[in-house]
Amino acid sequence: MIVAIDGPVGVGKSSIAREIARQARLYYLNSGNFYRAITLKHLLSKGDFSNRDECLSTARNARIDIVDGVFKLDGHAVSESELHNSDIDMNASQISSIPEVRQIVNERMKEISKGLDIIAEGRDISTVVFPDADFKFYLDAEPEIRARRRFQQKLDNQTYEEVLSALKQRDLNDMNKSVGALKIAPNAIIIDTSYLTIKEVCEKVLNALKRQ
């Protein structure tokens, strides 16, 4: 079984997908972390994000694995804090806009998912990566609420206004990509998480899975 969850940044996809994976005993895949890992590798190598060939080379040489639930880049475990900061937030969108990079990530995700019951989340999971997913969900929330959630995580020293501005720019970038743009799949179940707790959203998703 494949469960696909899409939605903009800061909507709670990761937390919700992890909890659904735990309760429904599914294998959790976070597509955004694949792009963030490539971005981290490019930052560490002081690569030029405006150089398409350099970015593609980094993606081709990045060895991304999930071993016993641990996300690894080139054999080393990478923490959530390492993958989430303002530099990676802005540059990951540029990395993920390169069609060849998206193909590399999509193929790797499909390889990892073979023979598994999975839940995957990202921006184009239900529209591009797993268009034949058994269940498709699109989570959304008001920009101000999403920004407040990210600000409260205190992943870096940005002000709330800076977080909100960056989030709105990220939304524009994600929705206007020539490849892999953020879209709502025609048959997706839409859930507005603005005023729902993670538990309440999970209940809605789990109830939909039970109705199969």
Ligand code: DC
Second form
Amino acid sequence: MIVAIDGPVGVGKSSIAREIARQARLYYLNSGNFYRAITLKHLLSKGDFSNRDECLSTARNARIDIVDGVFKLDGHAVSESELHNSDIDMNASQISSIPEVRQIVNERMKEISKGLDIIAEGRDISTVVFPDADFKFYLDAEPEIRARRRFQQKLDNQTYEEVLSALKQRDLNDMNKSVGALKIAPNAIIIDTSYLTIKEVCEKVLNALKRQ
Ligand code: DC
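To test you: the structure above is the form predicted alone. What is the structure of the form predicted in complex with the ligand?
Let us now look at the entire complex, which starts with that chain.
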């Protein structure tokens, strides 16, 4: 079984997908972390983000694995905090707009999930990566609410206004990619999470999975 969840930054995809994975015993794939890991590798090697070939070479050489639920880059476990800061946020947005990088990430995700029941989340999971997914969800929420959630996570020292402005910029990047742009799949179940708790969204998703 494949459950696909797409939606913009800060909508709660990761918390929700992780919880659904736990309750429904599905293998959890966070596609954003693949782009973040390639970005981290490029940052560590002091690569130039405006140089497409350099970015592509980093993506080709990045070995991404998930071993017993632990996300690994080149054999080393990478923590959520290493993958989440404003530097990685902005540069991951740029690196993920390169179609060949997307192809590398998509192929690796398909390899990892072969033969497994999975829940995968990102921007193009239900449209490009797993267009035949058994279930497709599109989560949405107002930008101000998503920015408030991100701000409250205190991932770095940004003010609320800075978080909101960066989030709007990332929304624009995500929606205007030439390949893999954030879109609502025609048969997706749309959930507006603006005024719902994580638990309430999970209930909606789990109910939809049970109805089949
Ligand atoms: O979901 P996230 O914020 O962790 O994603 C990190 C970056 O990767 C973000 O700029 C969007 C991009 N991304 C993408 O282009 N396609 C995906 N399927 C997942 C993430």
